[in-house]
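Only one chain is given next, in structure tokens, and it is the form predicted alone.
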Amino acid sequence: MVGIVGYGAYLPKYRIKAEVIAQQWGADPAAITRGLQLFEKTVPGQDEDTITISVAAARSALKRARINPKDIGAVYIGSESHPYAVKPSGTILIDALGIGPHVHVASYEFACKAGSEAMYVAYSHVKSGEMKYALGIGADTSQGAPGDALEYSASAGGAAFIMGSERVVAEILFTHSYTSDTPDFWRREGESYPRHGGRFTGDPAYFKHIMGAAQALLEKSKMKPEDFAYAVFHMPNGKFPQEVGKRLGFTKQQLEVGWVVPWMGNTYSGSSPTGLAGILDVAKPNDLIFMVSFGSGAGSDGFVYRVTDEITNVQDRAPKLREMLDTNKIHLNYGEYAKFRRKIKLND
């Protein structure tokens, strides 16, 4: 049995409401909320970045795993907002958490599926017997240009998963990936904000790849949507994951727990992993969980998890996602938000 032995998530306490952004640009707040199904999003504090988010999420994962950090053989952080263009994010994390120095570290990128990519590789190392434990993280402080549609959704947060074969809380039964060259969203080196292909990001990109991975995963596992207690898909907005779930045959009840985007926004590499963490917070033994990520460029990673009896021993050992989502929130006005996100840039 190989799978998740410890998990954790982290969301910043700062928020900005979608209606505040809409009012700033003269848009109709009701139309934005109704169209994107987004109410507010997380905003990183002025001293928060992908690394601090990863450290906080991984600290919770260690509390639940109850292992010696020195036993972790690999640390992979997936993000499209690594603080350094040339310097891995993971080296700071291993010093902060007492992991290493005998550890393999790498930064991963694949737009919004870099987190599931890190999880997949961490799982594969343990499954192959190469190491006892491996840590995969998806975290971002995602970017959206002022006035762009992405500004309503691009948020901050992440989740961390320690993979192992002892005291597994969620066994990974099946995986599948689906990838093609579909450039629906990109950001070149040196550019502050990504660009996107508008409606091209829908059926040719998001839906095609999630459907491709999900259908292959169902066929491989010989399972049907009704076999699962929960399902979570990448959440670029509130509408897309609901729509792809409906197309595949999942119900709103199966999606509800992991569908956190209306109050969190799109955490990019942390999106579906964070939804998964929220599901694990409430899951019961023998529940089956279906998860498919999506990253522009484009690709999807799919996982089938089976929750074990061990889950009840770890759920209360660290902060839960809903607690972070619903409590101790500090709402910003647009000026404060622009300051926090360094949106005002001065030319020399």
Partner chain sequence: MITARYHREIPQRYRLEAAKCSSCGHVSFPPRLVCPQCKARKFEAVNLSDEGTIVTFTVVRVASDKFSKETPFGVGIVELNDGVRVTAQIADVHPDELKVGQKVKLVFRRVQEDGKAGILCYGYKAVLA
The other form holds:
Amino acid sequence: MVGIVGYGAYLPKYRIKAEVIAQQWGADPAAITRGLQLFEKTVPGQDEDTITISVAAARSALKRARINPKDIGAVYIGSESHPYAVKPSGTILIDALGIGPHVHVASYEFACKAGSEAMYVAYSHVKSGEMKYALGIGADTSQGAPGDALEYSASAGGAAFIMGSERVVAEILFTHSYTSDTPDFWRREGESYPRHGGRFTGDPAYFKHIMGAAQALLEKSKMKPEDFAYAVFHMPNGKFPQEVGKRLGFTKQQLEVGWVVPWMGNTYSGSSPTGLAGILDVAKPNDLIFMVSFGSGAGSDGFVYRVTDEITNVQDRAPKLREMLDTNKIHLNYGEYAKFRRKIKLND
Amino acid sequence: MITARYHREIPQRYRLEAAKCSSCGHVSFPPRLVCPQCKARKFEAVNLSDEGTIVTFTVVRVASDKFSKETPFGVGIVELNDGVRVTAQIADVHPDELKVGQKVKLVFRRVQEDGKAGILCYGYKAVLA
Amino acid sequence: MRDVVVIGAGMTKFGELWEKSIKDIFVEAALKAIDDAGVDHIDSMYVGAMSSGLFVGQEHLGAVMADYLGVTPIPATRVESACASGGASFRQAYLEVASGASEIVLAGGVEKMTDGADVTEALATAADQEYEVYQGITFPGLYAMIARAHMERYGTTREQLAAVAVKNHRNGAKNPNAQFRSEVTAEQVMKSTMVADPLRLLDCSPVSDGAAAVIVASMEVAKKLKKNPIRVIASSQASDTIALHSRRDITTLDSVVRAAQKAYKLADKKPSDINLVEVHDCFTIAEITATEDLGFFEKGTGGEAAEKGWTSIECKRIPVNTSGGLKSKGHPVGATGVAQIIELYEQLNGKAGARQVEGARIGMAQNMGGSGASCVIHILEAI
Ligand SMILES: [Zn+2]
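For comparison with the form predicted alone, would you give the structure of this protein in the form predicted together with the partner chain?
Once more the chain from above appears, this time first in line as the rest of the complex follows.
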């Protein structure tokens, strides 16, 4: 049996409300809150980045897995906000967590699905028997240009998953990926903010790829939506994952737990992985979980998990997503937010 | 360029690696070549606890240029549970909420950066437990 | 070791000396000291400076100053012990004369801090760079942590800290060389801008330019010159851990305690024999801890003593920082320790004008480096 042996999520404490951003740009807050189902989003502290978020999430994953960090054979961090353009984020993470130096490390990038890519490759390594454990992480301190629609959603957070074959808490039963050249969203080298194709990001991009991966996965697994206790899809806003779930035949109840976007925002590479971590926090043995990520450019990775009896042993060993989402929040005004996100031009 | 200097301190800053005197048990952080307590020169490697208590603190409101965009920020002397004291920034808290005696835990954060194009420098900071 | 005396002194005004370079101010102070002593040569010289490399991009100050003072080829050495560089410079001159190696030595100190360097960063190099400064702590921050610990443990109050600044400004107003010749009220201190809680702007010594120099000589030379020499009856120095967090006790500066014990023993004096003391009040809390650690007041009561006026010139119990201290006179770091000696020299010669401590015969100077990792103490006596 191969699957997740330890998982952890991390969200920064800082938040900004959608209405505060809307007010800044003279926009109608209702279009965001009611229309896109986005109420507030996480903001990284000035001293937080994809690496520190990954370290915090991976530390929780290690606490749950209770394994020797030296037994981890590969570390992959998926993000579109790696602090270095050249120097893998994982190099810093392994030294912080006492992993390695006998370890394979790489940074992944595939817009919002870099995290599920990292999980996919980590899982494949263990499944092939190449190594005992592998760590896949999705984390981001997402950038949305000031005044752009993305500014309401682009948030910070991440989740880490240690894949292994002993004391598995969620077995991975099936995977499927679906990819094509779809220029719905991109960021050119050297640019600070991504560009996107507006409504082109919907049907031809998000919906087509998630549906493509999901339908193939259902076929492969010979399962039906009603077989699953939970489903989680990439969450660029509150509306899309609900809509894609509906089109595929999932109910609101199945989506509810993993649908963390309204109060967290879109953690990009951390989005569906963070939702999965939130589901694992409350899942029961034998629950089936359906997950499909989406990354612009574009592609989707789908996973079918079956929760094992081990889950109840590990759930309380590290902070749960819901606690991080709902408690201990520090709200920022737009000025503080602009300073935190380095949107102010400095004399340096 | 501070790369070599930074690289040298990684075991301490990332993992709180310290040196325990083999003869008197005194723990030095960072590790030293001579025990300050008994002058012995043999040590074993230990990792410090990442939990502790604020012994004293301040709120830096006027910082050096490198930290001037982050003011005001808390800095405290933290006594870790194994008795070793460290100086650490106290993050994720409004400075007015700080008090002597508060329980904290050390987390991994970006501490500074070597200019706009230089390396990013990480290490421990304290957050309220 | 033989008797060593101070026979001359000179200093620049402390403050923002925009028109003058580091060389200009050092040479000005050195010439004044040489002229005051009436010597036609010096055998060697020491230049105390904390961080001329960071402040003005110039190291190798011994040679630089010997050159511009026109005294080459005499031995000339720069001495550095952070903010105690001036005291350490004086101590080197003292030891050189006491040992018999030289007869007349110039002990100087200088700092040029206003030329545009990041002063906070430069000063912070006196703390543990990798384990204190790395975290963004500043010098006001380190002393603020001492202050908070002192307040927590002994009940020292905000008003007591302010009393130190008020008294030192009152003294400094009477010192023609002081940077700030204005009095302040406790209310002004307590309403000034917060720098590092609980320390405010008026708890902190200023950023200053300045130089100071004294001529140290053997008693034989002094007799020949028929000067009024002031005898150095103790020179002591102690060190402590570089990081504040490594100290046995955050509220006690052990280097001060140790150096004081040694100095009292060397001079065969006790705290009650001292008529005035110049202490290193880089921050108001530092004067409070110094007066305790030097043995003038019981531990924990330095704040009360300041508030009750026991450290004022008028009270005479133990006048502290008659010069105005670092707070009001200014704190050009490397010059400070030497300027403290100059205040004692003037006081013990009865030439301190409006701030004269009547009948002063024995004075002490306590100069400190970093958050107390270095301490240099001298006791001088009128002959
Ligand atoms: Zn020992």
